[in-house]
Each structure stands twice: as C-alpha cells, then as structure tokens.
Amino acid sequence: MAQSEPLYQRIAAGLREQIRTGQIKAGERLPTEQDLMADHGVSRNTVRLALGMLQNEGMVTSTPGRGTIVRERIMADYHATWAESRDRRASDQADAFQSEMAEQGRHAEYRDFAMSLEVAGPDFSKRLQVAEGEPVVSRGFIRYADNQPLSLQTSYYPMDIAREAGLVVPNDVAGGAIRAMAAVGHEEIGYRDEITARMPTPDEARKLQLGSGTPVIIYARTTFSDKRPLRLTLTTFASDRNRVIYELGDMRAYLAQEDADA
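Output the structure for the chain only; the required form is predicted alone.
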C-alpha cells in the first residue's frame, strides 16, 4: 500500500480487510477508538476519519453505548422478471414478496400501511395517463424480512380503477391489488421498469435504518392492460441488503444447474 496515502485511509483499509476475511465478523465490535489510537500512534480525529469512511461505505454502524459494529450483510433477492406474475398465482395468504422471502428462508411482513389520495403532478399524469390535478390513490407500506426493513413500496392507481377494484380502503386487500384489479376486468399484461439510484432522504434513511453514506435503489414499475396504464409502483430498496434480478431469454441451462445444486 502506498505510504503516501493518508493515515486514516490506511487504518480503514486494514479494518476493511479484517472484515472481508472474517477476522471481525458481522455483529462484532471493532476495536475501540482508544485501542486504535494506541495501535497506530494516531490522534482520535484520525481514527474517527477511518471509522467514518467505513460507515459511509455501509460496512459498519456506530451506536452510542455499543461502539462501532460490523453490519450484517444478508442480501434479499427480488426477481423482477416474474415476481408479480407469481403474485397472481399466489394464495390469499402469500403474495409475491412473502413467497420469495419464504423461499430464501426468511419471514416477510408489511408494516405501517397507509392509504391516501394525492394530486397527479406532471410525472404521475404522464405515467398513468390521467389529467394533471386529478386525484390518484396511493397505497404504501414498509417491507420487512426477519424484522429488518428491506424496502419502502408505494403504488399509485387512477381513481376510477381504484374504486372499481375496491382499493380506496385504509387496509390491505385479500389476495392483493393485482388480482383485485383483474377481477373487475383490469388485468396487467405489460410492464415498463426503470431503475435508478440516489442518496436517501432523511425520512427514507430513518425508515430503512440506513447507515450514513448508503444509497437507495429506486425501482419504478408502470403496468398496463391492453387499453391503459393501471398502476405505478415505486419501490425504494436499501442498496446494502437487496439484489434486483432479471432473467431474460432461455434459462434452461441455468435452471438445470440450480436443480443440480439444490
């Protein structure tokens, strides 16, 4: 390692390597600031710069009274290609997210459900093909797995579709919104996805319990019937604990290998 690197970067690199190789495991504490100062012969400010660098990378989290802890990095897989088509086949008790988490050995749940009416601005107007200023129905919640927040998800529906499908209610809908819409003649047959990344808002960071410097993935899906857009769903994923997967084309060779490894 180049000696011209600042001391705090060298200290951070050493700790990063210990975490990568498992010498310091998830859930364990890093050496205290006093220990790091003594080991490297540096000031407290230098040590704090090193720890701040790891925190900005999402590798550790600092909690008053507990010190600096290595973060658990269990990735949740979201198969965007077929997740919601599975939702239409799922039972009333298990939607797409719950089914996918169960296959990964994790317990899924929704918390903090909220339904509201919002005014369509230019973006929603274009995506949902409704007039600007018209009301749209918003239904959202926080998705958890094993008591860890994974993502925020809010879906927006044109008012007429939401009314017909019984979505203008302040509670979950048995069987899910996708099947509720299909039951009244609004079946989803097409999807347009957009994926971007940015830093979280303070509210997103709080709800997702994000460490400083951890970005979010914004997954926007607009769905269509054969006549019109049906919904816009915005999912805000914590980037340090989610993996969005697309499987395109003929996947027989991959699936055969998956079966062999099972």
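Think of the rigid core as the biggest set of C-alphas that the two forms share within 1.5 Å after superposition. Numbering follows the first chain given and starts at 1. Because the structure is a prediction, the values reported are computed rather than measured. Compared with the form predicted together with the DNA:
- Domain rotation between the two forms: smaller rigid part turned by 14 degrees relative to the larger, from C-alpha superpositions.
Go ahead and give the structure of the form predicted together with the DNA, now that the form predicted alone is out.
The following holds one chain only.
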C-alpha cells in the first residue's frame, strides 16, 4: 500500500482536480461542508482543513450562508515599459492607466490620495541616497477599475527635489510629478525596477479586498537623473487582478500578431 497522504490533503486534491478539469467552473459552488463530510465519511474539522488548503491557494472563497465558490480572475495589464511615458496628463503617475482601462471598456479612477512627510527608513535611505532619519515626501493613492481596487501606489521624493518641484502639497499636481520635476531640471533618464511577491499584510488585504490566498506583487521603481535618484515608487498589486508587462527590443512580430487577432 502506498504511504497514504493525510485525509484532508486527499480531499483537497480531489476538489482541485474537479476545478482544474472544469467539472466545477469559476463562480460555481463547491459541495457544502456537510456534503463533503458525508461523501468522505470524515469530521467537519477535516473537511475544513481541505477547504482551507484551497483557500490558501487562492482557488476558492468561502462566505457564511453562501458556501464555497471557485474564484475567477480578471487581469489588468500594467505596462511598465511605457505606463509613465504616455498621456501623462491627469495626476502623479496616474496616466496611461486610465486610457488603457478605457480601451478595455472599464472605468478607471484614483482614490484616497494622500501626501505626507515621512522619516526615511533604511530602505528609502539607501535607494534615494538620503540619510536615515531625514524626512522624505510621500505621495500615494489607490487605483480602482470598475469600483474594484487594483493596486496601492506610493511615491517617495527627496525633500529638496519635492520642494523645488512643488510636490509638497496635499493634492494632485497638474501634468504629473514627473513633468514637475523635469521642469526644474530633474529629468528622469534611468529606471531600476525590482519585482517580488509576498503575502499581504492585513492592512494591504483590507485595502485591496484580497481573498485569503492571494499574494501581492511588490513593484519598486527607482528613477534617476544623470546625477542622482529622483524618486522611489512602491506599487502593491493584487496578484489576482494584475500582470506587469515589459516589452523590450523590436516588437514588430508581436504587433503584427496582435493586429491579426483583432
């Protein structure tokens, strides 16, 4: 006899397979806990361990009274290569996002705009070349599409640059922060992007309305003039609703293929 894996893992594997093969489709209900208890002849505790696995994998969500439902994922693309360099009209880095969502027929907006002064921790200090303990200017907001939160974004600026560019104000800057900096001689000519992922903090989970098994993508862009770092932008993406896209080099073959599809 094969060394048997735990009961709850077997039950989870069975449900996972039913979802993968489409026997249970996105949006549909799984059998209730009672059903699963009866089907497998196990205690409720064991059934809940199995369902807990699927929740932690982000495959299902459970709601009291409703049941356990297979999640569906929709994807918004964040084009890192040109998100900040096209149609920069409205707000800080609030730019290509709205035009891209509009193309997809979705309503994009920014909420909870906030400006504050923060003390540079080791992270900011190193990347912005600011002494630890010095103040930096933080400007952030939340991106929404169709009333659903997509990502949290906060940009940090060295104090002297923020002052020169007129960024130390508690509201949006006409034309965007990037242009405001460029206008006073701080032009962004280099970018370093660092991307990783982790599970969200409870605060992030609340703001992004994340299901329990959904990680966040952490996207950190540091920009440079020819002399120094100008800006550190931290974006926290809900990973079930976002992809980050880079296009490099000669894309004529890709573009031709896209046209053919349309």
